[in-house]
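One chain comes next, on its own, written as structure tokens: the form predicted alone.
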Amino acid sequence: MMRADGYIAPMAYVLHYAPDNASLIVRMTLEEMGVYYTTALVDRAARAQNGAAYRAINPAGLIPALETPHGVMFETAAILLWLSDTHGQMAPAQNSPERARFLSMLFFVSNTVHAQLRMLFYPEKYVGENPAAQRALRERLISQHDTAMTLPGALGLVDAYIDGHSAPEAPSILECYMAAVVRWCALYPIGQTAWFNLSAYPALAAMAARLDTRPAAHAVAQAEGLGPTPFSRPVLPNPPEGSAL
């Protein structure tokens, strides 16, 4: 917004976040874009995401939410795409021939990879409290399968795309998304990550190592206590405030 004296105020973004949650992806993107934003902690230890105050911001009760001058947004992929189009960064332009496939991959990550990770991390939300049912769901999600798009196959599909569509000068919103995904695959559920080996996905491994060196990753890692190599060799978070779980 421009004042009468010509001063242009920064766009007022407020990122509602919890450490090492999907808000990490949006924070990384905002840092890469160099746009001004502030943060508001959603205290997961107190189950604040289920409270009336946060539900008034995001009725789905999921993290993140982003307050913008045009209203509140939620759903990670929607926020990423809106930021990219608004600021003209980190994704193919709307008239680019690369746009169609890029959007397909972005929403594949959101609708398939990320959705399956939620099932892996919180099986009780999908199959109830029966331990055998939870175990069966987890085993299915991490299985190698010729026809079902389980997590190993889904990661392989994204790896193949990243291999030919990675820009070394700056990451895309898709790469910011996948940096968080490979981090979570290596860490969660705690004690149940033997199925995942980042080296099996060479393009994603190279992407993670490259993003670890960027100033945006350093800023995010410091803010959320993610350690010196948050994507290529992640450790469990030690956030200065809030809880990841």
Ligand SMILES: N[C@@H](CCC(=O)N[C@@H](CS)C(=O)NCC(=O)O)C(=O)O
Given for the second form:
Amino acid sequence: MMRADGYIAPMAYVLHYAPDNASLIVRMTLEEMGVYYTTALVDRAARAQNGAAYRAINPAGLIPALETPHGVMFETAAILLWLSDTHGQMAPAQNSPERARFLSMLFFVSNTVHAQLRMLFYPEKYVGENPAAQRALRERLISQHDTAMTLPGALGLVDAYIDGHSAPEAPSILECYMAAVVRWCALYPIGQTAWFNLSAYPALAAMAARLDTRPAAHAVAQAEGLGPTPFSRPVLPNPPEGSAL
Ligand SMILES: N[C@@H](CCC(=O)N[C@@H](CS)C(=O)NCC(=O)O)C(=O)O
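Moving from the form predicted alone, what structure would you give for the form predicted in complex with this ligand?
In what comes next, the whole complex appears, and the chain from above leads the way.
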């Protein structure tokens, strides 16, 4: 429960998650903030994200969702920003001149990079079942063009921002987001990741290595079976419960 003075009692947050899904970004953020939360598994093997029970939680049928004292939230960036504002952590303060650019990049990652990854991972949802159409979409997404409409171009833009905008003492919500992004680029779709080389993005590579040393990353990796270096040298998950795909 939220009190008038803004205090949020323990048990207030429930993260609806599946291992190695976008919920990983929210879990990493909650761990970094040190706030108490519980989790509820969305059973992807049973396609629970499409079922009526989960749609009552997130009408978009996407993972994650976060139960908060203000109701259920969905959309990763919205959850991150709300948590950051609520707990006053992990983003430039409201009156900081850095906030304008930071929010621009956060929404770029959410609206463009994450959306590109969705097209790469679930091409059938965008161009239907035709294999040639799926191949064409994939080839366009991974082409080495210097445009934000391709993943290499978009990642290059974020890399340029992170260079000089990462706090060594604690990661921002944007860095938690990007740590999961570079993990997924290295792993998925399984067997089709040759286009991605983390060392081509030096600031993101340094960020991933730095985040891997955080106690929050260890907690997340243990909970979801992500291995010892989940962001800089990821391996496919071996989750203690649930399924990533
Ligand atoms: N725009 C959403 C995207 C979330 C998303 O793509 N979640 C994936 C898992 S990583 C999902 O729910 N996939 C299942 C599906 O598309 O049916 C967000 O930012 O939260």
